[in-house]
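Starting off, we have a lone chain in the form predicted on its own, written out as structure tokens.
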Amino acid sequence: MKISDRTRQVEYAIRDIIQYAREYQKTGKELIYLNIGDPVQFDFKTPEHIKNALINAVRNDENYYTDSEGLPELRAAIKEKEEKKGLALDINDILVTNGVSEGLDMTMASIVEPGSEILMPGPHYPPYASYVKFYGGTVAEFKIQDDGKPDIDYLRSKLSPKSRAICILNPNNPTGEVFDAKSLQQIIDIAAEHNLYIICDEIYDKIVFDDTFSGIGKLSKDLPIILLNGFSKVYLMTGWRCGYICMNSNCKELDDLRVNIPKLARVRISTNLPVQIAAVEALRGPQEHIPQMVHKLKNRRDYIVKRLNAINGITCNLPRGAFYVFPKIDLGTRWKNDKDFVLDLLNNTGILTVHGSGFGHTFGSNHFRIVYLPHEEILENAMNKMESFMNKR
């Protein structure tokens, strides 16, 4: 018996590493998880109105199939968010999902052909290259440069006849780094040049630090912008999966994609209806956990930067958004590689982390990602034993 292989090649790093904790747990030592980028199972709660909406709508019997596309109340909130971000819509331009995961899965589907190049920044969030290799395309990434600006001339050397479109993720996952509105207008300016769709995920939107955050939606103009958003982390229900996908209205060249895409929605029926009522709460209701938890992940980032760069043989950059940091590793003569390092930490200190070159061999090796979203009490543990398995060089 074989299996097809497209799907021997899917990695998802994040969640692979989890399979040596599984190990590791079996010794009863303590394990600190900071791989997972789910707040909800820290000190992040789904906020109550949330909460009594899901329940509310499942106590009202609202348990059928909605439509394909999504609920029409639910498309018609998101139309008013995304464009208060600049990014023109009408509500069949928009395309409930199950998580922005589903959402990129299906986008991909739909334009990514045999022999197809996407390019991404480098890092990037796994999945994004597993579902482009996963339709038969490959991937190109760009470099950001340690200003966290892309490198557009090296954006540029990476273009090919194969170009198909360019992804943003902004803020970006592993990094945290974020777009300006420059940076984002340079890459605009050369997908209208090359003729490439642009596809943006916008999911840490509203978790930006330093910065007021832009959106894509302010320059996109009649260009051929699909933006991937949803609610799992700003509104902190990781559990609930629902995202979604928007196409710019102004884009003729998209009337292919707007007739097609919605395909896919109708074969798998529809997304949960309770969810995505309490989605509509979620965007309608009150906002006031947003600022109090940006608030509390600004300090938890301050702090954790501050100590890993104290660490010999550690350096790290400041995230001005989401909340994972992406040091950078002395590896010397101790470690092979950064996965031999990051399985090396968890095998003497129980901490879990992800390995850079998980994002991405180019530019993700020999670093890994920390999620500092734990209380600062569990951040500092891990540091103090971070520490000393360093001095041990």
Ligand SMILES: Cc1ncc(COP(=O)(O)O)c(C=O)c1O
Contents of the next structure:
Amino acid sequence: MKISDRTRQVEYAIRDIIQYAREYQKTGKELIYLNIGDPVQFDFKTPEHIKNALINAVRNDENYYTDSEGLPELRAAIKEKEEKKGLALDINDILVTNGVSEGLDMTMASIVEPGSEILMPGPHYPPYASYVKFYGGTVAEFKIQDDGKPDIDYLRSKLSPKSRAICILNPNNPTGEVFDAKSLQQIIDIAAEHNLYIICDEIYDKIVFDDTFSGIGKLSKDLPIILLNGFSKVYLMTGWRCGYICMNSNCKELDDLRVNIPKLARVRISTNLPVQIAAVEALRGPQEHIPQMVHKLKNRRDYIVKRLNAINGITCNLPRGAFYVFPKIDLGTRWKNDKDFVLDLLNNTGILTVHGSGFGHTFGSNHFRIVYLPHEEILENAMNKMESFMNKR
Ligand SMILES: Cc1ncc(COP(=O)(O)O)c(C=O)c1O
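Got the form predicted on its own; could you also share the form predicted together with the named molecule?
Full assembly next; the chain just shown is listed first.
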């Protein structure tokens, strides 16, 4: 039986690597999972008031289909949050989705055609490239400099008549880089000059360590900005699958998208109602868990970056947001490429990371991604093992 070519080429390195871990597990040795960015699997738990809101919703029989575009109360709460960050929003320009993942799928489905080129930072979170390719487009990566700022000349050199959108992931996964307002402005100016959509993912907007976060909202004016955000990371609701798309209400050029993207929401009926009710509580209820989480993560970041930079053959920049580090490896003659390194590390130490080329070959190669969500004791054990593994060169 035939399957479509576009399905054949879908890749997701973060989860694809797990098949190798399953093999390792058969040896009965300890596995240290540093591969998936799910805080709830570590010592960051969904806050009680959010859990209770979900439980009460189920008990109160709020278990039916709801509006395809999302629960009006949730859309109103999202409007409050994103308007505080600067984006002008009519409630009808907000769509609730099954995670940012579905929002990204709907966005790419609506704007990518065979031959379209979509610009995105290199490296980037893999589904960005996967969905573009799935819908027949191609990816053009732009370079991020060592200081974490986009290389604007490089970005310009990647523009073509087929360019349709620029993606911004702020903070970025896998590097944890956070763009400042000036860098965002430079990218937006280019998008405006060339009539491109700006797709901006701010799922880690409140997980930023050293500076205050500059969102795209404050710079949005009347530009074609599509903001993607969700509840997985900041509100510790990964498994519940809730996110949203916001379209800049001041932008006339988004009118066609505004009419058509909700059709994709209608064909999949709606998202989970009890979870949406809990999401209202997440946005409107107590927020104390956020600074506590950021404080813990900052300590873990500082620890892991210090340990990694003390290992021969590894260099690591200081990430300014999210919960990932993206160290560079000196492959020497010991490893063929970054995937070979990641598998060798797994087979010798049980440490599961993700190869950098899975986040885009051009800028991800020779790197690997570590999730530093685990408790310091686990990170210490992993770093000790990694250090002795690297010293055996
Ligand atoms: C930048 C970015 N966007 C989206 C997602 C997925 O979000 P969701 O759980 O809302 O689908 C992730 C998850 O790691 C991510 O890093």
